[in-house]
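What follows is one chain in structure tokens, specifically the form predicted on its own.
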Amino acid sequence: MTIKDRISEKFSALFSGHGAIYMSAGRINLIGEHTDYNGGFVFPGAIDKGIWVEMKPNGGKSARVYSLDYGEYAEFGMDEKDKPSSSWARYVFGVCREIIKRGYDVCGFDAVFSGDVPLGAGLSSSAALESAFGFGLNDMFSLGIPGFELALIGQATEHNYCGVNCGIMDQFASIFGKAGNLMRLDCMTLEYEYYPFAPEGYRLVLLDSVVKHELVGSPYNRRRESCERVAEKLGRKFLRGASMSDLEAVRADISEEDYKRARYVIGEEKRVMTVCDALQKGDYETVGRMMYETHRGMRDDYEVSCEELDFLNNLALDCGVTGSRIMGGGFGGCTINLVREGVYHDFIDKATVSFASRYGHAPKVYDVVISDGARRIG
């Protein structure tokens, strides 16, 4: 049974009859690491996972909704002391919420949702989430909310209701995502640009460590106000456009740990326009290349790798793997990996056999495949 088929026979069993249907997708990102949140560039693209929620009008002004990975049901008015306690639920209402905030009525509504987006992946399940019932109430009470300001209600509701001062990347190639082609986002201005990405002899394989991370609390937080003290001390709102010679002429001003921070920032930009002209060149090894490049970035100044996941990367690199790098903020989840054809199924056995002796599970294993964006499906 497909998952649109379980929600839907939830959704019948729980509410009576059906409603419309969307999908949302979760996504992989090439390169361009914790740039987003500096003003920088980052390079996503929306995959074949996701997230599908069933939704209509009850009538009355409540929102009940239940949750088929977690088994759970909430239940919860529009207003703001409505808050539900459960975190998967805070979701959803900070979605709703969101979108009140900015003057457009939602009433309410039924649904019920699930997905084969990996939690704790990297894979952005949460953004996912956000822009599956965002374009959802969008299209169903045609309220006709901009796509930009769906991926900005998504990130909103991260800042404001889960406790997560994200970037825009996710919730943006949440909604945006365009089968074949990866996007290269300025997160500064909101301008992006598709590039055609279906490179004839490799694949895009994920390799889920199962090494959970939580962002709130936040290591992730603190990395962003490292990067904000920078910028702050450059003059910058900003570290986008920062050179390494304007970092070394404040290091002394800072800590070693802000300006290995900063130092990761700025090299990450120009690894992101590296990539960009290796592709409209079709030159894959070099994509690969500043994958590796900025694994070591993560691992050594940025700090957000773990064990688990540097093993896996120096395995990709002893089986001849073209490029392959942590995916998502850091502290557990994937590793993202460009693998030629002739070696991935090496690649994928040595992995298996070699992570499970060492750490006593295997890997999970994800090819992906980029896809499209928010839509509606049924």
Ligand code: GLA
Second form
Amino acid sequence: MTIKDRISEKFSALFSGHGAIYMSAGRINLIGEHTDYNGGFVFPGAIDKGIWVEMKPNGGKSARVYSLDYGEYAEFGMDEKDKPSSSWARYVFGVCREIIKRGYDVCGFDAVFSGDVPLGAGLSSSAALESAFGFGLNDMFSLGIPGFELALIGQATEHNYCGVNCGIMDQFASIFGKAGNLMRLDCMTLEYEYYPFAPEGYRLVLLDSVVKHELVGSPYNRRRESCERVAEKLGRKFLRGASMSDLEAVRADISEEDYKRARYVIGEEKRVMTVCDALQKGDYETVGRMMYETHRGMRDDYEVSCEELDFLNNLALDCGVTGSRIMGGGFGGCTINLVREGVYHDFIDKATVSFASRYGHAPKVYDVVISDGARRIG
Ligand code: GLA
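Could you please show the structure of the form predicted in complex with the ligand, as a counterpart to the form predicted on its own just displayed?
Next comes the full complex, this chain leading.
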């Protein structure tokens, strides 16, 4: 049974009849990590894994929501005081509240949802959840909220209801993703451009270390604070646009740790631009080189990698993989790998065997299919 069929079956069992069905996607990011909240560029795309939700107005004032994956039900009103206790329900509640705060009406509704984005793998299951509900409520109640605003609503949900001061990349990709395309998003202006991505002779594959990353209450927010402190020292709103010589000029006034965080971000800005040029020329060797550099920066300067991810990255290098790096916020999750067809099977076999013999379990392998973002599917 497909996820769509499973939520439909549960919906009609719990509530009467059927509602509209929406899907929103998880994301990958080719390059540009921890640049979004620094006003920089990112290079994400939506994937074929996501969250499906069936929903229907219930004529009342409360939301009645069932999570098929957790096997849990939550019912809540739309006022601030009605905040539910379970963490998944807080995402849904947060989306409703952020819509209401912007002056739109959210009436009572029934919903059942489920998904196949692995949790804590750095593929933005939470953005997919926020976008599926944001997109669905907007469509179902004909609210007329533009896509940009839906992405900001998802981000504000993370900030105000889930404790993660994330950037805009995940929610943006989840809403605006387009099959076969990555997008270069300027996180300062929210201008974006699609880049068709079908590198002939190469594959994009994710290796999930299955080390769970948990951004809530994590050092993620501290990374952001470091960047903000350095930007302030430089008299800027964001680190975006700062040069290494700007950074050197304030080195004596900032901590060594903040210096390293900013050095990574400034380097990453350059790498995103290099990758844009390289993609236009079909130069995937350069793209791959930049990915390895990003990994080193995230490992040594930003310090968001972990032993398992470094192990996978080294394996990729040994197997002659074109590019490999930790993807997403870090602290666990996946590496993203740009692999020539000719070395693909050898790489996957070696990675599976050596990772398993070292850590007692094989990494999960996900072939990337770049897909559409939020949409109605039934
Ligand atoms: C998480 C956040 C994003 C972004 C990435 C790192 O996925 O939600 O906003 O900062 O980490 O690039």
